[in-house]
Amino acid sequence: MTEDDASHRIIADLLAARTGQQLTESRRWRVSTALSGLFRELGIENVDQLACLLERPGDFQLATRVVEALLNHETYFFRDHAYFDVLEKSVIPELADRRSEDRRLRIWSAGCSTGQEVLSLAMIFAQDTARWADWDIQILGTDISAKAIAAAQRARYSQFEIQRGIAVTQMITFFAEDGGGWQATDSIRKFARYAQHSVLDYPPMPSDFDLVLCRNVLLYFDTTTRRMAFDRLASAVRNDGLLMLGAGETVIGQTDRFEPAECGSGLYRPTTLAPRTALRVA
């Protein structure tokens, strides 16, 4: 083994061990370009350097920074765009039948990265105020990057992240410009709520949620860690909820906690559940 592989080894092993996400041999190549900000502030020019820096005991802050740097926040409003039209025309209008009585929803985007798919979910009730004018809704989003969840609960996105997946009616109606970014409004906003949360912990609201989206999420776990994932989601899901995975995953061979639903691609509903401590969210 190099220096170089021994140096990414101990890259790979602290983002497992923060996050339960593999450093795979395909994901390696963009180890340097995810770093190369943080190199150039700490005057250094590889992982190497970067491995010896590391190594240093007690400093927890820059393992920290190294993990933020490395994790994946790709996102943007409407990702998957036919995955939301299945929630708007199939899956809530479903949901909200079932949940007549009690006019109430739980829905957690787990993973949630800038808050963009949050947002995109708010849209969905926000444009339609008077079908949802007495309802209790409320968008719970998370993610394990601090980071991100402080631009989520930020909710402000430049002229790129705006234009990324939104019609230009939604961004006048639901956004205001503000000295060259974007500014979510109360519209939309008072359906989300955030924290920080690894979806490997125990759920924040056990057996609680209508529907659960972690799209994208546990393609970066090897099986053991992906098992446990799907262990943690289920105990979310009411028993007739349901989760929403993205285009590349499944639950097929994977748990048997999950089951094929028949309401559209993507979609899984619970076959067992078991009721987790709930985590406080601010």
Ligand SMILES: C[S@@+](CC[C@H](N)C(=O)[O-])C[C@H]1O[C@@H](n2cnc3c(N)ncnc32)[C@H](O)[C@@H]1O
The other form holds:
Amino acid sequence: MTEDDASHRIIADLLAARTGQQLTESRRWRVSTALSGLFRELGIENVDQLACLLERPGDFQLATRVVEALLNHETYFFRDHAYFDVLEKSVIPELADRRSEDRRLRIWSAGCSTGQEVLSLAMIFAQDTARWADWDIQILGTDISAKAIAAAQRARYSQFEIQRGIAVTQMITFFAEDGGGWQATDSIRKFARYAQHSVLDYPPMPSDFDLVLCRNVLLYFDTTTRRMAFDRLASAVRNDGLLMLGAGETVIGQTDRFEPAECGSGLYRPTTLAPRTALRVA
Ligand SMILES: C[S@@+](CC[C@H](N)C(=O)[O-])C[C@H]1O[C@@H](n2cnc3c(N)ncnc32)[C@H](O)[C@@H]1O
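Can you give me the structure for the form predicted together with the named molecule, which would complement the form predicted on its own we have just seen?
Following is the full complex, with the preceding chain placed first.
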């Protein structure tokens, strides 16, 4: 193992310990690219020097900044548009039928990045105000990244971000132009709540969510960590609720806590086979 390899290992172990994300050999190129801004700012020359600094006891802040820089926050409005069509046309109406008595829906976007997924869901409700007028609807967005959560809470998007995935009518209906950026208005922000949280921790509201989205988060977990994440997600979703994963993700061969739902398109329902673990509320 060269010095460079050992340094990469230190950085990869830090990321895995804090987030569950694996920096496999094929993603090693990401390290220097993702850390270039931090290197410039702190005058660090290379990964070897960074690894030495990380080995100093008690430098928690540097470790946090490294982890933040290595996380991949790629997201955009209505990502995998067909999935949102299924949510809008089948899943949400069906859930609403089942909850017609208490008129309450709880949705969790786990690994929500900078909030586009949460606000895409919010737009589904906001574009039919009459239908949802007397409903109690909350969409909780969580992410391990404090920076991503802060951006989601600001709900202000650049011209580049606002153009990704959203129709012009939605853009002008739900966002207000504001000095070169686009601020989400209360018409959609009122549905959203945010919190910093790891999907590997106990869920924020156990067994309470009608729908959980965890899309493009578990891809870089190893098998054991991914299984643990599915256990946590299974503890969060109601017995008749649903989990939605990203395109190209599946539960098949990964966990026995979910099985494909008939409605398809990345949707899974909790199995009744596996016993529910007793929960300690975080
Ligand atoms: C690629 S983005 C996906 C965002 C959104 N779900 C989507 O599909 O557009 C992955 C997000 O997962 C977050 N993440 C990574 N590990 C996590 C963990 N253990 N718990 C919660 N969020 C995590 C990252 O910070 C990042 O914002």
